[in-house]
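Single chain ahead, by itself, as structure tokens, in the form predicted on its own.
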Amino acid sequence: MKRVITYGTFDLLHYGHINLLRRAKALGDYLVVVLSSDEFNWDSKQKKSYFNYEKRRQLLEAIRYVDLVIPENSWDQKVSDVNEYHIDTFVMGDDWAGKFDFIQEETDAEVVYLARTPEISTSQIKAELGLTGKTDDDK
């Protein structure tokens, strides 16, 4: 069984997220989604999600491409996640291109950066709805 992992906040879940999850799952048989906890978002990224962790987790678990959702509590857990879950492919959006190449050097996992869906983002949705605050799409 080929295992794939990806990370994100997945706030205000939209079709760009679904596209990423569908394409990530197509790279293997089992998709692990590591979902940023509320504390990690605030303490490490200074970002507040519209939906809390539990609601975002429930949404992700309802998507047929997702096999397992686990929490992200620190930037440093990626290598241990890859090893613990026996991951073959580490997937991120191409806005992170190059930033996780070390994963491939420190583990047996291949690192793949997938193109984002260009016409949609959580930041765009929040701006159009008049919601304020940083989102997962802000850097």
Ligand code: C2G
The other form holds:
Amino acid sequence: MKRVITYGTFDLLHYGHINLLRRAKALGDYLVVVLSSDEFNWDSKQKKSYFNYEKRRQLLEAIRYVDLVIPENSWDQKVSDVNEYHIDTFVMGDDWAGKFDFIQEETDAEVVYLARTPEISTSQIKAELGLTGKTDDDK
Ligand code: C2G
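Next up, can you give the form predicted together with this ligand of this protein, since the form predicted on its own came first?
Whole complex next, starting from this chain.
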């Protein structure tokens, strides 16, 4: 069984995320999605997601390509995640190209960067809907 892993916030889930998840799953048989916690988003990415972790997890778990969702609490958990989940392929969108090559040096996993889907992003959706700065907790 080939096991694949990917990381992200996946806020306001959109077709760019789905394109990534579909192609990531096509690289193996089992896809682990490591979902950024609310605290990690805020403390380390200065992002306040519109949907909180539980809602983002619920959405991801409903996707046919996703087999397991676990929390991302730190930038530094990737090597241990890859080892703990016996990952064969580490996948990220190519906006991260080169940033995670160390995974290939420090683990048995290969690193694959997939082309981002153009013209869609969570920040663009928020801006167009006038949601910038608002979150799930604000309602
Ligand atoms: N993505 C994509 N096309 C888009 C938007 C996003 O392919 N139009 C991909 C990103 O490249 C990433 C994944 O979807 O691989 C999730 O995107 P984000 O939720 O924005 O994740 P990010 O904030 O980049 O967090 O430790 C790594 C971080 O957690 C990645």
